[in-house]
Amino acid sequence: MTEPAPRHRLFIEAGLAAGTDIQVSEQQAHYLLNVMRFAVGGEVALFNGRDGEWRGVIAETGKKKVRLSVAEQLRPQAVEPDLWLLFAAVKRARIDLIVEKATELGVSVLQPVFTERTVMSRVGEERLAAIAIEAAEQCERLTVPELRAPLSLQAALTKWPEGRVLLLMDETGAGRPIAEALGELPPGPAAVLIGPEGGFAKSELDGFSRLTFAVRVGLGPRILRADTAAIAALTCYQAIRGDWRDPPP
């Protein structure tokens, strides 16, 4: 009979194969050790973004050490939806919200933006990817979203990659609704943006009409907090588009 897999999840950069040894973070040794009094032979799994997951066994402990013995594998690393987020910067409980819920909901790019109308003018980068981090601990996925710097709306825009659609949240009432724009979209990446709390300058949205790759969508008849609206769109993306279906695009 399989044995069954750990509650607890810890991401570990390292490398994960059966028989290899890992040397956790001095935060991941206090939290086995001080938070869960885990002690030798506690079983956590381990994943890392590329190798799947695995059971990993405490073999040692110290003061302010853990090694892990990594033993056989519990699930294999599985394709995950190519789905961005780009948000504006907003205040730190709502952007916190926003990268928590985005990885609970699959994202894989987590991408701050700087808007004409964004109040912000810096993210706390280190707490978001701890954030993610957790997050993805806590759901089971097998990666962690990437968190990439903080860019000018602009700067996103202009470098975007060839052939992955964009779709803009547009509280003016002028996009269409969202499950109609999804359900006709052609097979492929896409990419989910969020305004600020404010919403998107005129000239913001002047922009995005000459841009071929965006679309415009709307998410109802009411104007939508930003972490709201992230939680809405990625939450409908996955139910019509995303692995929410059975089976997967």
Given for the second form:
2 protein chains.
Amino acid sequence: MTEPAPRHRLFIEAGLAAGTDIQVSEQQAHYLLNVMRFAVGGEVALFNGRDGEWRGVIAETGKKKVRLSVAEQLRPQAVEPDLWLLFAAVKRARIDLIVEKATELGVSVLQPVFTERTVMSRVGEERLAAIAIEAAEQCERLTVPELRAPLSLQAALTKWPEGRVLLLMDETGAGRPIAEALGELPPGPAAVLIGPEGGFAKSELDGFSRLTFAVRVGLGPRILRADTAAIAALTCYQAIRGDWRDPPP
Amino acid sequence: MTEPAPRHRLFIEAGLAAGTDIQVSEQQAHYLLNVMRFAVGGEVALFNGRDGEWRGVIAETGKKKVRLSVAEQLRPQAVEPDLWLLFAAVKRARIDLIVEKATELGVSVLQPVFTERTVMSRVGEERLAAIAIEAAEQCERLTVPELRAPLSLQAALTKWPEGRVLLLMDETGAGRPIAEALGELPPGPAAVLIGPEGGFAKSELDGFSRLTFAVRVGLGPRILRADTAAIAALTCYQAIRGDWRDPPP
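Starting from the form predicted alone shown above, please give the structure in the form predicted together with another copy of the chain.
Below: every chain and molecule of the assembly, starting with the one above.
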């Protein structure tokens, strides 16, 4: 088969294998029928984070219903680098942007945290999960990042997994330039931590210096907003240590 | 003088020197009086892109009027790296984001371009100029990037300035990984070019290979939206070749 892969992609929960049938969700049926104006015979690419990417052909449509027939595999499963993003809950437009862009940039885990200066008390997990799925569909990922339940920063640091480096974005000027810090990082799993607008509290900064798994990193002479800092830190990681040596599929 | 610099910053056009008086614009007066609730004696930091940063003290207020008295210089003038961003006109939310983030990331020139697949015919220059100023005020820059009038991509490339390297963000997979390309760049002025959603046309890509000043660069295996690609490319430049070895002021 040398037909091109369908342009539109759908993330689904079900298992994918040749010849199986998939019932999409009502929302996905609405998207396929009313937004994309697909009919029987229309094609989309399907992925579920486990079984690679498959060609799906619309076999039957109904009111708020679409049944897809799974044809051949288009790509084997691939995983993103083992890179977590811990991000302080910021206001809605900016947290949405962080989740969209972190997904495009290939993060594997999204961990919202509450810091001392975090103003927001909720993050809107359902909305963020939908944003991550849509961004994964758009950017050709074969996975969706795992959105974890929000934690206090202290709880996240207390139960920190062994062997994972934490890159702390530090606005105080005490951090090492990011390209230099990344260039010397030992191989292995990593995480990036971005504070809230207003930065970390002094007690948090003092605590950081006792963390053996943490590296304080600076993002240059301008003060970046929290969303910009998240995007910039993930970008540098992927370009210098991650998978940006690989071309697009 | 060891008083801390005022937290709020204003970009103004007028020259700045100790003892001079500044009349701010009506819009800035509204911001100072009604949004920030400043009164006589309130302090802001002032910059104009030429004379460094100065302490401004509110000397007189009126209906839609604020007169500031310029006290001492807080920082001498500093310039951003000589880095241009050429970006295809994309839809409003994304072009606004490109201008905000490019300013935070320290770009010196913003050049909107129309490519073959550019859908938008206008860019909203006044709105973009206001966004750049606000981002510069927020991020502690002492300059505002120069927003140039939109050009066709072909016109921009035809009159390309001698000695300026053009980093072309290339989604086809033919580009070099960005960290590698930046690591080998000769010193000197640079520019980043980001295409529209949908990428460059084949005729444009063919033309690029004849440009002696251009380097085709890839941003990894995922397909980034135009705004993400702009932010990522500028981030990598600043981290690897730009001024991100300098701490915040």
